[in-house]
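In the block that follows, a single chain appears as structure tokens, in the form predicted alone.
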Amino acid sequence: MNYIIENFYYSVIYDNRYKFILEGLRNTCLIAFLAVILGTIIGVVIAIIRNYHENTNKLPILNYLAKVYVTVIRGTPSILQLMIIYYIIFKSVDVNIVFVGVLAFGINSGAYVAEIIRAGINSINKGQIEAGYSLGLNYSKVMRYIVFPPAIKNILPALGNEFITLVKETAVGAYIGIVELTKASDIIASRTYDYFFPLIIIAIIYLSLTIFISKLLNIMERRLKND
């Protein structure tokens, strides 16, 4: 138990450590909740350019740079994204780190982000778009009013576990200096010579993130099915 306190001491307390601790999940949770809104965004653009593209043959160089988008990001890892961004397009240019990180995971985000619309979107009945085209109702409100909000339901638990993904992802931030949450243990360890401990503590942090989204997602969930 001594050996517990101590280490924990050391770890945590000692030469206010535990600022690094806060730090990390600032940075974290701050890299995690504008990425998942920025990619939501590029992922909106990328699903109605495809969709629309579907339905209407129309916008035919936006389609096909919206698939090469896709196929690019989701075939290449976010480490590699994330290190093109950071040591070659602002190689020359004072940048914020944090926001080289939000980008860099915001685009990563936005291409799977894409996929879980259209998922979304072609899970709603045909025979209900087609109803809307026969009340003269044109493609946007068609979307606004029909396929949108019974697809947000079938798109919601997918979107929280992009969310929860960006806020382990963000660990890969490490690589280029982001103060994030294993940076933090990192850096604690270094100074400790002990990593065991800031290791599980950080794993703890982790652990407690996911599980409280995922709870903050079950009640949206079952309020969009009780609405």
Contents of the next structure:
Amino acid sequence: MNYIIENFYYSVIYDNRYKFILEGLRNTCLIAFLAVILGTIIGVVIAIIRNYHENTNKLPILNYLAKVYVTVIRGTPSILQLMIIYYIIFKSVDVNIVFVGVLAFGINSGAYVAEIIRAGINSINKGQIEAGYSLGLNYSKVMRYIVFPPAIKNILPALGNEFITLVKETAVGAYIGIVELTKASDIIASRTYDYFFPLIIIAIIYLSLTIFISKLLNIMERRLKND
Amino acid sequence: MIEIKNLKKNFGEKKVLKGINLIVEKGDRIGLIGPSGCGKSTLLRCVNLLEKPTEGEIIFNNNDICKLSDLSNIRRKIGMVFQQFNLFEHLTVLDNITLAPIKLKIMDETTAKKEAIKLLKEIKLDSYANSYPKELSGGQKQRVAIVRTLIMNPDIILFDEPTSALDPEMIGEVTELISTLANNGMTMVIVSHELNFIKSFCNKVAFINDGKILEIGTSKEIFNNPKNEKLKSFLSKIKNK
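Can I get the form predicted in complex with its partner chain as well, since the one above is the form predicted alone?
Full complex below, order starting with the chain above.
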């Protein structure tokens, strides 16, 4: 028993080591939150470009680029994308490493969000869209008032899944030295030579975060259903 | 009002419309009949450019609408009623009707709602204003869909098999509403397999086969005195059913 208490003391309290965990938690939340926003923006834009092209045959070049983007991002490991952005693109630039994380994870998530949104748009039956056009609504009004409201309802579970994945994915940031939760536990363990508490603590934190998000999404889903 | 000249439509290699000429005058009630897959629905969908014609002209109010890039102003003047009703499932009956006039800034919200309720009262569905489409029967849905085009005050309404998806006992309420509109002078083009309805209701009937109009005339001429052989065999097949 004493051994466990001592172990906990050295892992968390001694030398204010819990501060690493707090910093890690802050950075994990910050990166995940901003990357979700960035990813959603990118995803919506890409999905609209692709859908607009499918409907009107306009914007062929942008559509091609959007397809390449989705293929490349989905076809390579996110850790590799992170390293390319940090070690190649920002090689000779002094850049905030948390910002690099936001950028990499946002760009990564955008590709998945784009596909989810595209599936959502396609889930709306074509007849309703045609009815919208036949009443004189244009493409953007049809999208805004007829397609997106029910589409968002349909894709919310998939989108929630993607956000939860993103929170966990930020652990990869440790690889380039971002002090997020995983790196924080690593720093502590490298001083105490004991991984037990650092790993178990951050596991509990990750779990709490993802449970919190899925609860939040459940509430949103229920709200939308009652609408 | 509408003049269709040499209209052609291909889907890839497949030629669906092979040169259609048709004139719709104000107050006309034109029925399009013909075997399945003959192109009659495609013709209807070309008129408000849900399908883009491959070739030909559609003159509406002195404009060739095939050449326009902004179709919104044309489409709001050409109402369309679909086989599957196509109500917006996530909106109430009232919002279904008021969405377009409000978002296109034709009416403000209060006026649009008032107008919608007035129209719903005429079809005795005002008590359903706040219901969702899934709570309505097929016949009710189709009547709401018709009212949704009426609020736009269209010059013409296109009906694409408006009763084909309905249970038999609900066909009457929809055809009745269509008749009322016609009596008020609405111009319409109807694609339908309800030949009895077409016969009694339309002033002109066009028989379409394999992408071409083979015969056009008054409904008496078409049904009582058909000249084209294919039309004769089409009508006899239907009668024998």
